[in-house]
Every structure is written in C-alpha cells, then in structure tokens.
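Next up is one chain by itself, shown in structure tokens, the form predicted on its own.
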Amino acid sequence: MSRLARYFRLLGSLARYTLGREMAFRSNFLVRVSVEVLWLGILIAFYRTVFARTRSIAGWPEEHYFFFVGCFFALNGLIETFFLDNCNEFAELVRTGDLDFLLLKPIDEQFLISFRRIDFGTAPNVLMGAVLMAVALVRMGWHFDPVRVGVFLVTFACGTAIAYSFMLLLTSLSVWMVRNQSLMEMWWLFSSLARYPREVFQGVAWAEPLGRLFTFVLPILLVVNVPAGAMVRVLDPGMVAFTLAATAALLWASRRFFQRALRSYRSASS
C-alpha cells in the first residue's frame, strides 16, 4: 500500500470513529446542525435587508455577494470540520502531557494532530455553502465556464490551505505559551476578516494599508476573495498566481514552525 493510500485509509478510520461517537449523542448533533442552519438563515436575512436599500456592497452586486457568502460558509465549514477542534485541543495535550502518546504513533505527527477528530456537526455547512453558491449562480444567469470552474476549485483549495496554515502557526505557539485561548481569539479575528470582500478597504485612506497588509503580507483576504472573484467577477491571473505562491510558502513555513515547536516540547516524563 502506498504512503498516500495509507493516510487516506487512516483518515477514513478516524472519520468512522468520530462519526460513531457523534451518533451516540444524536440530539446534540441535531441541535448543532440546527444552530448552523439558523445562523445561515440569519445571515441571509441580514444581507437581503441590506440589499433592499442598496444595489451593491463594495462593488459586489447582490447575487455576486451571496456567492461570496456561500463560498465563505463552505470554506469555513471545511476548516471547522477538520481542524478547529483539533487545534483548540492542542494546548491541552501539551499541558497534560497527552501529546506524548500521539508522538509515539508511527505516523506523521502533523497529520495525526490535525485530523484525529472530525467534527461532523459543522460538516453540513459545506453543503449549505455550496447550495447558496449554486442558487446565486442561477439567479445571476451564470453561464458554465470550465476555466473559471477549474480556477475556482484550485483557489478554493488554496484558500483552505492558507487558513489551515495560519491556524497551525497559532497552534504551534501553544508549546511555549501552554494556553492558547488568546491565540484562538486571534484566529477568529483572521476568519472575520476573510468574510468580507477586500474592496471594502479601498477608497479610505487609513483602511487601504490594512487591505494591502492582509492581502500581500498576511494574506488572509485571499482565502475567499480570490476563488469567489475568479468565479463571478474578473479572473485575475496575477492574483491567482500570487495565491498559489502564498499557499506554497505558508504550507512550508507552517510545517517548519510546527516541527520546530515539537522539538522544543518537553514531554510529561522529562
């Protein structure tokens, strides 16, 4: 069995295990899903109210903006399903010394720490985001373009990888700080920035430097803006290329930093 197939098989086993645990408390699962549906409904109602009074937000017409919201909801759902709980619990593993047991496993540490639990309660967000994007495309009369679809899928994967890289960087700091509550609050700040078009920073003197900072230095604004823009707005090859480069750089940097953090970790037995 190839190394890649082995990891996919392990991911499937982890998924079945966590799904079984989730189904042991079905009521809790249904409540969590209901909350996510309610949250999306409130979000849609809010933006429908806004667009009843304006034609566009930062140059994004209503259908385009709802595609953007659906893209964010789907991407954020992926992050919450696979990574958020695992990264939140990393500090507790360090504090209690339980990280020792994971490091002894004959498998890549980053993979096991990132995917050991899958949160199926937030997985429906991916489907709901996809449905919202599909409805937005139908309403705008979008014509199928295989190039745009391909670029969207690639940049959507890149956006997920960029968000994961930022989360892994923040998580790795727990080795030195032990508690990561403030670090996760910083992640929520980053994710809040990702839910808005980067055009909102344009035209305001003090905000434009922030827009450039979070686009080209800490590229969190690329996460949703580039895939959504490539699908329903202008297909910018330069921004697509920059997104690919930023993704590769952040994945490399976050992995190196994570490995550096593990080398600094002092086990419970030391």
Second form
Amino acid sequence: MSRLARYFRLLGSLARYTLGREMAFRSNFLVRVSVEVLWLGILIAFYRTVFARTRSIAGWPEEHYFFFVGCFFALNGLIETFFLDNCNEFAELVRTGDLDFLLLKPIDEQFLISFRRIDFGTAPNVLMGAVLMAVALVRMGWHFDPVRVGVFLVTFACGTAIAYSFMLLLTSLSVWMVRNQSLMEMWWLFSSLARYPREVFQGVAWAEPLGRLFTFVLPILLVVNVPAGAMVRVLDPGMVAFTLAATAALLWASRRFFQRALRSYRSASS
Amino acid sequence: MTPPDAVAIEPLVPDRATAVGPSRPRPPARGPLATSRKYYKIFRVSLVERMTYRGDFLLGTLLRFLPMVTTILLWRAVYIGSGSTDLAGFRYREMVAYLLLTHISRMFSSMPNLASGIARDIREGTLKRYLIQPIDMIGYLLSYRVAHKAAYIATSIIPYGLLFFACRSFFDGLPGPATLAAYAASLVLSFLVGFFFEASVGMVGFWFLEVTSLLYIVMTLNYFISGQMLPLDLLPTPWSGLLKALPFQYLAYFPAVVFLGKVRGTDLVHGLLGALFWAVFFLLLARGLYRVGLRRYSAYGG
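I've shown you the form predicted on its own. Could you give me the structure of the form predicted in complex with its partner chain?
After this comes the whole thing, all chains and molecules, with the earlier chain placed first.
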C-alpha cells in the first residue's frame, strides 16, 4: 500500500514539475490549447456538414453521434496528456542510449517511461470533450441515470487503459526497430479505428470479420464504443463485462511485452 | 497524416558535392551543367539516407491503410443514412475514390519538417552554411525534397498499388490521356505549391523565433480546408466558394477532382493556371522573405 502511495506521490511531483516547465512558456501553452480548440471545431464542422445531409450514421442519430465524438475527444485527450509524448520519446531514448539512466532509477521502469512528462497542453481536451458530451446529452433530452453514469465512468477508464496498452505495445517495438520516429503518426493511424462507431463495420461482407477482429482479438473498437454506448444507447452487460476482462488481459500482456522488449535492449554509445 | 520523414539531418552534402579535389584547391566549376550535377548529388545522397530505416517505414505504410478502411465504412454509413445516392454531386463510389485520391495528392504536396527545418536553421544560426557555400538554400532544399519524395513515392507504389487494386471497384477505370496529363500536371503543381508555401512559412522564422506553433495551426486548418476530410463541394455555399479561392485546395482537392473528371474544359485550364499562379506567388514570397530576412539575420551559434 505504501508502495502505491509512493507512486502516487511521484506522479504528483512529476505533474508539478512538468506544469512548472509548461508555465515557463505560457504563450506556447495557449497556442497549443488553441490548436486543440481548432481541431475540435474542425471535427464539429465536419460532422455538422455530414449531418446536414443525413439523419443518422450507422444507427447513431446526430446528438448521439456527437456524444460519441465528445467521448473520443476526451479519452484521446487523456491519452495524449499522459502517454503520447512519453511513448514518442522512447524510441529516441533507445537510439541514443539515454534509456540507461532511466533503467538505473529505483522505480518501476514502465511507470517512469509512461508518466515521465505530463503534457498539459492536451489536458483541456478532456474538458472540451466533456462539454461536447454534456451539450449532446442536453440536446437529446437525456434523463439522469446513475447506473449508466457509473458504467460510463468505469468503461471510460477501461477504454483509456486499453488504448494505453496498445500504445505501450507499439512503443516497445522501437527497441527492435531503433528508429520509430513516427509513433505519433502510427498512433494516429491505429486510433482511427476507435474514432467511429463499431456499427459501421456491420452489413459489409469484408468488414464484418475486421469488426470482430478489432472487437474481440485486438479490442481497440471497445475503447470509445462501450462507454459511449453505455451512456446513450442500450446498456449491454455482456459487453461491459468483456471490456473489463479485455482491459485486464491487455494491461498484463502489454506489460509482459514491454519487459520482454527491455531485455532485448542493448544500450548504445560508450 | 504526413509521411514519416527525416527529422534532423545535418546536411553534410554541400561540402562533398562542391569539393573538387583533396590537394589542389580549384575554383568551383561554373555553368548550368556543373550546377545541375551539384543538385543531382544532393538528390542521390538524400535518397540513400532516406532508405536506411525500412522497418519503421513498412510498419507505417501498413498502418496507413487502417484509416482508409474506416473512412470507406463511415461514408458508406453516411450514404445509407441519407437515403440518397448523390451528395453534392458525388455518388458513393466517387466519394470513396475522391478520398483515396487525396492521399495521392498529399503524397506530392505534404512537406514534413520543411518549415520547421528552415526556422531551426535561422534560430540556431546554421543557416550561414548556405551563405558561405556556393549553394542556394531554397535550391538545396528543393533537391533534397524531390529526392525524399521520389524515394517515398517509389517505395509506396507497391502498397498503394495493392490498395488501389483492392479498391478498383470504386473507380471507373483510368480517365482519358488528356485528363491523365492534366492530373500529372496538377500533382506536380501541388508539390510546388506545397513546397513554396511551407518554405514561406519557414521564412517567418526570421521575425519570430518560434514558428512551430504557427505551423501547427496552419497544418491543422490545412487538413480541413484543403479538402482532405471531405470534398469542398459538400460545404454550404459561402464556404465552398471561399475555400476554392484559396491556394490550399491545390494541395489535396484539386488533383483529386481532376482525376475524377469533375473539372473539364476551361475550368480545368483556369484551375491549372490558378495552381501555377499560387506556385509562382509562393516562390516569389519565399525568395522575397529570404532576402529581406537575411538583413535581419544575425548568425548565432558557433
């Protein structure tokens, strides 16, 4: 227990340190936040344009769909705040051999590599996504249901953990590939699977197996679909249970893979 | 959405390209032939450098197909939901074809790290190597970029060929030779507009130390206003006309609609001339900013 408390304390210190660094360049921070606002604006413009010509996408009416978009935006914001920068830097640590210094520290390597820097520039995305979700809920006339909110919060956390596990798997590959400078881009490509409702895979002969693959084998489709679905669509207990199981399995598997990768690390330079 | 490109490569190339002999210093050769040989050597060295890390590149190319799959499925769902076969003049097959073709446009027009590289050269003072060597910065960067693009396109032919083969049902075969020629011209122009536009943005670094934030805003906006997310025709009236008057449409939208045969006759000629105009405009802008900027440049660093 004290071990866990120690890691929370460490996380707090790291957060304070990175916040201090970020606030040293305040205008840069503001510009970065405005880029994110701009991006959300573009997403909204895109879907407004699309919904001007259709009533629903794969069975998701406009308000429900915007809840989905908000959920994706918030969850992705969380991932980018905590993990994206850190994982992105991992390849460079491997290439230069600076990883040695991190491995020498008396704490868990995965913890240090995953949480070293917290990127506060994308933290407001969580809030923006939440606002979009709230607006969508109000516009669809949603009735408050504590069970749904509870399930949403739990599956949202699971979604974040699943996405993190996939990112850790991708990151670990850079031990062997040495140059993995496009992780940021690869993450964008891979997470594009989570960006749309799972239902778009249905009804197409070649896509249905893909949909099942990314739901049950590489469950990236669960990430946003399950929390958003639990909140505004039918609450499917089977799917929620599966999400919980998948989260546990992926967290375990990605940790094993990461440790396996570290064993293959051969330092660099002198 | 841009191809993985080299981040920080110190161009040692100018030294090698212009060195004439180890012992006897001779004045460098002059004339158009010597000049083109110089830039050809830059091209070759950059090509070799680009092919060094292939594993990274292959994984990236493989993953690049995923968004296309989901995009196709999304638009299919949109067309089913709308209950109509035609959205702003685009049928479902044309829509998918359009979105696939914008990837080809971006293969030519995206310029990863160009503007940020120029700004870094200015900030860190490494720009002075272009001033003391008989080489023009924009010319050097252009040869370097052409080499990277050539390598990128050459290595992408197999995966993209497979993709377009798999998606051949979305196309009505190849267009006629005249359209193909216009398409090739529009792609070359999209490269030039993209290159000189980003070079101009990079030159802003003479006045502001930090241009990466500006660049982020430009790139984010560009993703939408160049038509990579949807054809500009789908936007409501004032916007579609406005965006088609801007140079950004030439980076993705224009080549794609040329291929699909949506722009014909005088419209096509006007479009190509428009692209040429913007390419020349940004060429002159980049050159102008460079010349004015050099007067402010103070060559920091050792």
